[in-house]
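Below sits a lone chain in structure tokens, taken as the form predicted alone.
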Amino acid sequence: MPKTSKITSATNMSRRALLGAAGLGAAGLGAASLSAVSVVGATSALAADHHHGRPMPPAPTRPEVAFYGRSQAGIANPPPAHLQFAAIDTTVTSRPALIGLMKDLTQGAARLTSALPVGKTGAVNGPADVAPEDTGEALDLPSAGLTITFGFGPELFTSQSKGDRFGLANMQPAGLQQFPIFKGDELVAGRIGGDICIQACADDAQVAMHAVRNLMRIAGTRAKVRWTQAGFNRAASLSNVTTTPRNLFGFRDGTNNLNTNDRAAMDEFVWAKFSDGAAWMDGGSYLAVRQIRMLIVDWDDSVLEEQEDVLGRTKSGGAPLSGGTEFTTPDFSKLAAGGKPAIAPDSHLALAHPQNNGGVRILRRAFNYANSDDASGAADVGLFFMSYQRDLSRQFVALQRQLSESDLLNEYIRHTASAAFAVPPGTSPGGYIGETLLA
């Protein structure tokens, strides 16, 4: 896209405004509403008190989640401090051998998550002279409330490529497809599915990477990893912080996602059914994945109105631009001076808001991301977006396209990654993830 002139204060003239009278499109966002996203935060084992010169006591971090259950954690719980997200390719071409990949993976998931080494030896119990069953970083640490999710692409039940390998393709649920190109849509090669995703968050870091650097160690060569992404979140020391968080475009985000104590919310949005035609996905959900840039130097030298006008929301308070506070319903009919619609018609929030799009819902669970600057110099950071819910195409895809199509954010992001992935129910000890579809 050609460079265009910053706006300045003086002007009054929207960067929108320039595009439009120069003739260039906007690029495409998806159903990403950034209503999970979180201000960036840091977490830290120990904090030096400098006035007494004594180590202070670490912050708390949640207790331990337990992973077996009728539908996986990591789905309804609230998005911790980290996220440790890997997309992976199983190398093994029988039922048999991906039925043994999944138990080894639940086992160790399962220990994983009650702060328990991998292996039977673990770390440092081993033979000296072999290499330890668990790399041991997480030596000491708590579980920091890690949940550990798997899920399954459309790749694994077929694919132009290997073909019906696993004897899945009659199984798989009609709408778990890998999303088509949407409007404004710049994917990275190799960033797009995966035969399996596994999606690690914890208040700590350490804990996260820890657990999805084991979990490839169980895999081995039966499988390898296709991407990765990291992704941070308020820390858990600033658990007295109360206030929506802030995304890093400087708004307040998240207020209008799914409550997850609402059961008939859940049970109409996010869990798959038994009547919803694939039996095996019963208690589960699908998963819906978009790693989203944000173009930080241009929206930071765009006008404070140029920003609010694009999100429909005050950046002080994040109310609505028909006015109230940050919770009140945004009335899209009222008129602002000049007689324009207060909440511009194809702002994120007009468009994202249920009331404009038959009332789709979905759960949004995002995380920050900042990796290393590109080869030109840019900085990469942005969303890492991920979504829940009962049906892939009336809920995700629904959204993406309105979204893609006029939402005033496309100046302003680039949609980088893009998966999706069916994320079977829970397990019970003895059992495994998946299951239900491979049993």
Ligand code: HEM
Given for the second form:
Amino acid sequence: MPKTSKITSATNMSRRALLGAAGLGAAGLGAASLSAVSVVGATSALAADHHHGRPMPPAPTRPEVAFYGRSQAGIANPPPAHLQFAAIDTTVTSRPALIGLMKDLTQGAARLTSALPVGKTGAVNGPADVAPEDTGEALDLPSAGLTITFGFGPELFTSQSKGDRFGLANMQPAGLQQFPIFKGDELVAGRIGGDICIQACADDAQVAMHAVRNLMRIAGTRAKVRWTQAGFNRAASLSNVTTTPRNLFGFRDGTNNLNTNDRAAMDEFVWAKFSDGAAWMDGGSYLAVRQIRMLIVDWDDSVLEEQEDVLGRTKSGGAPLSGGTEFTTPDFSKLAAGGKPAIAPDSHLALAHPQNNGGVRILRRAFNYANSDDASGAADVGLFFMSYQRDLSRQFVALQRQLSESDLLNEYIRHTASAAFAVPPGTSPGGYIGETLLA
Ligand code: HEM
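Could you output the structure for the form predicted together with the named molecule, given that the previous block was the form predicted alone?
Shown next: the complete complex, the earlier chain at its head.
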């Protein structure tokens, strides 16, 4: 049971305030960058300083991220402020039609990530008596570091209702399966799986939304959305805030994430290899998606000590409860006054740390999310958890099995959506995402 503070009366009001603030955050303040590699954007307009009548320097703009490459973008580059995620189903029934769809989606994504409107005539240059090819809301906007990442779900290879519709069953990677039902799962019907996923990340919510919307128009009758979710991190314009971002429980999240600049670690834990079994995945990765609702009313009323015990770190600076600062290695043998372990063995930190999970590491790429209240009036906010790894069953599934059994955090969270995807390698101009599988 949570230790609950006596001050509970402000709960409902503070939840409203929180949702209001989250909505503002999700709307975004334009394209700027948290990234050290950012350049001063030529595209940013000068903003007037209303107090002093002086023009302010332009906000930095996250540079374009190359769409083409050995691996798809959107895995190893730092996550920007906004996510638009869609799990879609294809209605095509033949391999050539699926190839046609992936070619068109690839071409569209290459244009979108270069801040170009889709189609031959874009948003405004077509005939007046024809619906524009591009929907237009990203006209005038820079790329905002947009990345578009495609993945293939297990059902694309074989499914009970549709069988082996594309002749791909023998290409299905062994580890690419719908996730088992973990202890405590409360998955919402209709928010599980998907034939194909589109992960669009950008420093601007409108750019990310425009990308998914226009890709779905390109697909037309060849695909329909199964489920979607938008996510956010703190605004890109706060580039002077360089600390680890916080999740909606108020804790720094990402402290001991894999370092994407560590090539050896990325090779060991993230990039799939020719020799792993599915040769077509060489240079790709596997994506685990879990929408995790946070029971914020219970959490917000639990005392600080309980919150820190659950996560195993301090709320202020994110240091492990065994001492030191944020990046100090946790000492799980350290005892607190009274003789108990300083870091509870069933805290999230203890259970998720490689020292206690057989050495498993994953590359987390999570966003906060804030939806409208559900039908019962409860807040639907939390963490849109995504992680990339080389092998789903040995990494994400093994880790989540351990967490689902005994993580103290489970009292305050519910997993509501779930999907697994094989994210194939990248492509070069003239090629298409999925070519190594489908050609
Ligand atoms: C709402 C749900 C979750 C919350 C609030 C949460 C929060 C946190 C926090 C605050 C940390 C410590 C800082 C850090 O190193 O990033 C952390 C670490 C971590 N979490 Fe989570 N997490 C959640 C779900 C998950 C899930 C589902 C997984 C994987 C199955 C996971 C895997 C990890 C890993 C691997 C670490 C790093 C542990 C280490 O090496 O020290 N988390 N999480």
